[in-house]
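Coming up is one lone chain in structure tokens, specifically the form predicted alone.
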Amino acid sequence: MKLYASDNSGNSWKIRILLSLLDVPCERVDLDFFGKREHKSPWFMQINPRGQVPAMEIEGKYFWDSTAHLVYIARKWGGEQWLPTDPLGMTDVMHWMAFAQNQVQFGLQWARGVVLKLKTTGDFVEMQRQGRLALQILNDHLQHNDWLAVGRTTIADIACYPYVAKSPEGEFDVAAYPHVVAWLRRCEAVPKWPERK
């Protein structure tokens, strides 16, 4: 396996974590983002065509998105604990990895986005609005779980995890929401969750 990722990137730190926790070895090629913008490169177009990241060679395959990824690890390296196969916790986790590509991509993600000038162009204020919904969703359902999904830490976790942590970044007072604050705690006290970077 072969991760093309940047530690500027939330979407390449999931894969970093989930990595981590099941010391799954991999190899790493680390994109210039700001100066050499290699994501955007011709060579990286190839691999990617949509020039993000993450994006991984497994089994002599290119995958683009970071839930594929994850996904993928799971399955191969991570049992039912990661990933269940029940049909019922499998849709529990599934319905928050849907999450993190929705009001957590398209709200703390891309706010922060404007507000780091990481060429995210858009309503800011929409942006904001539904970071703030994201925020309050999981500040309520964390009120009554440690976790997203099936009573443990899941690849739900590591989806929504990276873009919360980093949430201040778009201008977001994550301590308005103190059942997140704990949650990110709980995630950061996973033995062999790797530290923010």
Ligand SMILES: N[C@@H](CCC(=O)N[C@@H](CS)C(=O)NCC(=O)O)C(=O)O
Second form
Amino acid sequence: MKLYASDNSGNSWKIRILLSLLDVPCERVDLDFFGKREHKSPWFMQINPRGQVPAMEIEGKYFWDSTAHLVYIARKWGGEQWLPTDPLGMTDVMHWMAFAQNQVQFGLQWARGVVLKLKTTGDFVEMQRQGRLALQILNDHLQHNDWLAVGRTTIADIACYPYVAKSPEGEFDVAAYPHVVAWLRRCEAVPKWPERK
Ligand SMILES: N[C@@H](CCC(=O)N[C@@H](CS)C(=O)NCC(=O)O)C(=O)O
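Starting from the form predicted alone, produce the coordinates for the form predicted together with the named molecule.
Starting with the chain above, the whole complex follows.
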């Protein structure tokens, strides 16, 4: 198993979190994202035609999206803890995984990309609106729940965590969402939760 990643990438961070929590060894290839923009180089576009990190080589095949990577690692090494197989439990986890790929990505991730000049196109006002919607939805849910799905830590929390943690870099006032802040601290208190790189 090989992870193609980059240090400043929240989507790569998701994979590092689960690998660390489960103590799963994985070869890592670090791409020069800012300097050489290696994620757009011909050799990497053969691996991921979207030109994005993370990508993974798993059992001889390439997969491009952090959701797919988390699902594989959770099912292969995580037992029932991180992605349960009962229909309702799996639906609950996948519901928040989909949210991570919608409002969290198109709002929180992309707004940060504009502020840090990683992303040069798109409507910043709309990204801010989507991002605030993401934080409000999370805050409302976390007011009555410690974790996003099935009452325990799962890959749903891992999928949402990085870009919520990085949201101040996208000019979001995360402190205005106290239940979200408390959840971030709960995630960070999980043993072996790796720090940001
Ligand atoms: N939905 C993808 C998003 C991946 C993504 O947006 N990666 C960023 C870095 S965190 C990237 O490579 N951006 C460069 C680009 O989109 O051109 C996932 O979850 O893996």
